[in-house]
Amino acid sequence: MSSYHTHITDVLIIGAGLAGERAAIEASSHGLNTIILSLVPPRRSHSTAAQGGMQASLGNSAMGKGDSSDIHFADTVKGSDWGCEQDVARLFCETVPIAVRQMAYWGVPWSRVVAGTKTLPDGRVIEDTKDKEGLITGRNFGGTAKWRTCYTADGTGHTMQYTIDSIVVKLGITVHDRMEAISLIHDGEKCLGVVARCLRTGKLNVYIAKATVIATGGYGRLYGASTNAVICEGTGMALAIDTGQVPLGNMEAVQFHPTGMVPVWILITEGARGDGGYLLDKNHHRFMPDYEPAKKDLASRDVVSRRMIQHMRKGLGVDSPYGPYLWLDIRHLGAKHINTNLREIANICRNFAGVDPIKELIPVRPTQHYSMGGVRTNIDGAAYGLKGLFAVGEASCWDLHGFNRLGGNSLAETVVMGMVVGKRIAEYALGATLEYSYALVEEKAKQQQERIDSLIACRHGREDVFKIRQEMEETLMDYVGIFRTGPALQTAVDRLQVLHERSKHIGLRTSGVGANPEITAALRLPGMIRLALTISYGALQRTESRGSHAREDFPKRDDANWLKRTLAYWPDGAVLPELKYEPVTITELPPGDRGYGESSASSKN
């Protein structure tokens, strides 16, 4: 008698942030059986997180007005530094208006134009004409031409979050929450949906689907230093190289953020930026505006995080226990304007860090924030390898962002592709048929079973779990941070290597019983490893800078070589990734110079 639980379903989710229950609205309105998988519940995922708010072109504010889609696209394209897929960007941009037009239907409390004039902290006076008065408005971010990233004031996040579960409440969608998947199951041609361990119970579960969906968002806590919270740890992308015939595209793409605040590395949204703040060095100087002349604070997240890392170079940070750090100033916006439109970030800096940003300078430094790699997908978010899967949002690689995201697409990304490919996933399900074979499910249940059962009985060895994890942490942020250079990512691969194989000897301290979290992490830790080798050994093949990928040793952009995409895979007992590579979709925007940043000039190496 088999001893785990059996759920069979026409869409199976993994993933309740944003991007996952977008795409269950769109497939249960298909009326399609749909369930939901999620670590927490999902009001606690990490897009509740998100502060500053999502890019759509409206042009409903007086600094946004003659935006467009094309505009948006052409800011899309340069952030990414011609890594995106362009036809994938060219839909986004045409979808997000309506995505955040149906956002406000459903319920998020947007921020409005309110009329009239007001003063810019940079002196400029602009105007708010009365018959947009009441649409929604935009805010600055980075790399943009227009003021388009739509907000409610810095928690964008939580309203949209809260809003789409209320949808997913309302439609009567099944959520199973403190539940993990820990294997896709396959028969090498089709995805059939997952093995999952009860996180309260320590019990298995086995999930059929017509379609399975990845929506685990990033793998921010491989790194020491992460914005993220402690659950991104890029399950669902191990999920899906662990089958070896899924490939994650771009791995080597990380961004930092410029601002997270020091030493806890919570996000401080670069809403402050877009709203009039700035950044300092130890001596108050103001250095942006010497390293980017037109762009100053608000170019693009890579570039603002080089100069910081830069300028700090030449002793110009601020000495710490933890390392120099820098000044973002935002005392200048008052404190109506910081109590009202940035209430989240001065709650979290005076809680965390103890500064009132109304009175004090905010400690700050980059800090890893988001993942542009994932999951390859083609346009419509079906996984390449294997039918039947499909991966969303920050888990994917659609791939909208390239080599860098723009502030504010990630979120707009979450429902414009949960829409998109939900109508896709939908489409699928509603035409494929609900076959697979038990003794396949029964032998990838057992298989999970039997690693549980040699980690609780120490059969391979007694390494620790923990130490194994702060190493990995400690590697990447040593060694495959914002600057890289061959002979420090060589490291990083010969250390992780090492790692790999330790992790294959882990043996637990505890009973292993329950909701016991020693488990849940010896479970994890060895595909995060593999996803820590896929980001590191594509980073020391790729012999270019390209957006957040930055080679000291290979400073510039070389289009004549590396106009193409990674594609990791990771075959069953290999010790290093199999990379592969594809061309980047140039559909309408040939690549050129971003506008900001070191000169992007092709080289001819």
Contents of the next structure:
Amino acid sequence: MSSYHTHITDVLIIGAGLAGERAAIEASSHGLNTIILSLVPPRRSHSTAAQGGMQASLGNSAMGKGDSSDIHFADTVKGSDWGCEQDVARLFCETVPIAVRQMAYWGVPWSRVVAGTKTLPDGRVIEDTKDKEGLITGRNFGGTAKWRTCYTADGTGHTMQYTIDSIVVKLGITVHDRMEAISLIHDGEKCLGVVARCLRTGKLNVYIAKATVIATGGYGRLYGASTNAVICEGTGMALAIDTGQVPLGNMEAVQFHPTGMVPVWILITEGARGDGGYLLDKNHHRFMPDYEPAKKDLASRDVVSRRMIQHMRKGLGVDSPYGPYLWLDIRHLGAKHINTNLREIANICRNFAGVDPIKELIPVRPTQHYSMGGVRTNIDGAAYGLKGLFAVGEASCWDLHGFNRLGGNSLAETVVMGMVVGKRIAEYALGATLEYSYALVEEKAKQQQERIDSLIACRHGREDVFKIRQEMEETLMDYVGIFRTGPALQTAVDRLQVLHERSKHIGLRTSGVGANPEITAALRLPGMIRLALTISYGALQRTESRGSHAREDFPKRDDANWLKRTLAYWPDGAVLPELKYEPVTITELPPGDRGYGESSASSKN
Amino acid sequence: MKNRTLTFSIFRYNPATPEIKPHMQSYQLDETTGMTVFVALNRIREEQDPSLMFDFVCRAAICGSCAMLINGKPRLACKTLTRDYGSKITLMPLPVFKLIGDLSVDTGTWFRHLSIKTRAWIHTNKEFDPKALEERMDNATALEIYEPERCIECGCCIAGCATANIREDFLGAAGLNRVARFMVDPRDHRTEQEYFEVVGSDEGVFGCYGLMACDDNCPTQLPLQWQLAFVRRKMAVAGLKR
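What would the structure be for the form predicted together with its partner chain, rather than the form predicted on its own?
And the full complex, kicking off with our chain again.
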């Protein structure tokens, strides 16, 4: 007799954020049975928190005139510091305009072009023309040559998620929320589904599927200070690497957002600087133009973050109990603009820091923000190493972002990849048959039940899950941050290895019964530490600086040795990831100078 | 200044252990600068009681996960600063919604039913043409849609609503606001009579007693009173034409 529910479906999607739901729509539209699992109700996904917007080269706004997928492509490749797959970037840039218009068709209330002249904060006068009035407009974002970030006032992620989810509801797609996949079921060649734990009751469930899709978002919460939602713990990536066969790509590529608000680390969107806000130091001096005369406060995120740290190291940050920080100034944009286009920011400042950004400066500091790395897939979203396994969105590395993602390219990636890969998933599932060994499924479920029972009975020890997690968070913050060095990274690897060992001896202090949060954390933590090790160890081995990966002991990009992608595997029983490398696909744009930042080959700074 | 010691009195019940009856449990915590109920609850869980159940996702008042009764009023715990309260704070789960355990309630399922019941998606006969430009829309119209669209489905309006507390089929302010969002959207081709089928009853807009606790309690300051009046007026007219 089995003690778990079994569900059988064509397509199983783990994660109900934008990428997962968009892929589900595609699969369902092909007539396939589709089930989505999610830690939380879909509309609570971290996708909703994206404030800024989605890049699409529509060329409708005055400052977007002449834009094209070619220019978007060049921005993306430069932004990635030539770490991305150029065939993927090309496919992406060609598809985004369709995706953004489809979102409009489904109901996103995109902000539209209003004809007339406007004076920008820097004094330039621009004119939106009558012929474009009513089309989808775009705002300015870091690292782009044109204004192409489509947005809905201050809540782009929210409106996109609600709209996509409305289509999921319309199509009657099954969503099992508060259901956490805790292990992939595979036979060494094919992925067959997952063992999942219900977060309402604590009971195990088995899902058998022709195609399984990881859409679980990023791993921001491995870091102590992250803009990410508390559910962004890299759960899907851990599932993949724990198979021993599926590699994670470029895990060392971690993006820090320049403006996390001190001390709660809630994101202040790049839209604030895109709309004319700028950074000030403790003397209220606008310092970014000193470092980046061309792009100023709107160089790419990795560059702005590093310049901020560099400036604070000169003693020009504002001192506080939370460490030094800098100011973001949007006061000159005026009450009307702040209360409509930047309302979400204004509310965050007021509610969480007691700051009124119309009159006061906002305290900010670079904060962990995005995971460029993830489950390595090919251009079809198919994971390396196992048939029938796919990944989409931030959880994946297909690899659009390389070593630095441009603002507005992640929201765009979710719906483009969901659309493109969703088709590939459907094709695969339509051609596949469901064959699996029941004994294998039983065995995998039993293994997970044993893990749970051991934790409850403290069979392997009584280590405190929350203490170990906190040490992991601090280790990454202190040694695997914005500027990296060999010795610091080695320290991180050593400490994380100790923590990894200790995590095998976690025992619960509570009963673990029902929706118990302690056991949920205890089941996740060992996988999280393995991810932390892939980040740290990958960063230690990569002896160059590229995009967000900035080695102070190797400050230049090294295309001769490192124009390649890290693939991290975790063989069964290993104490460190096994690293392999593969070449980066370069189809159109050979490596060159980004035009901003320090590490490019020909940079003079 | 000496930091205060806060006492949190928290509702406890785990449906998996029904033999332990619902009760209130007290926890003490030293207050820190800028402490929110999010910070406090996580510290209690990590330092004192890892069995304590509650929900947070974004901790930035965007996702709507963490609504609970704070000293009796429905509030988002993530944006509730302890400094605005006395040294004793009572936390209870939201009423109306099914209890998962302690402070965690199942708003997700409730709102899923709401979406299905109100058929909350764009109804159109047009096909999407991937080669065509987007249809034009006035920016003012886009902003008008966005206003009700901002609802984060946290459930504060439902928990504070007298009607929702006594009849479980009532759509509540969140439901009627959701309908209003589609009514102002020119892409949705539903007629007034079709909307009447959805909300023209006492489960819908005519069940509202006009007490307006929804408007007082909305953490995103949606003009719910206005939206209810808007839907009610439209439906009264639609009802007269039937």
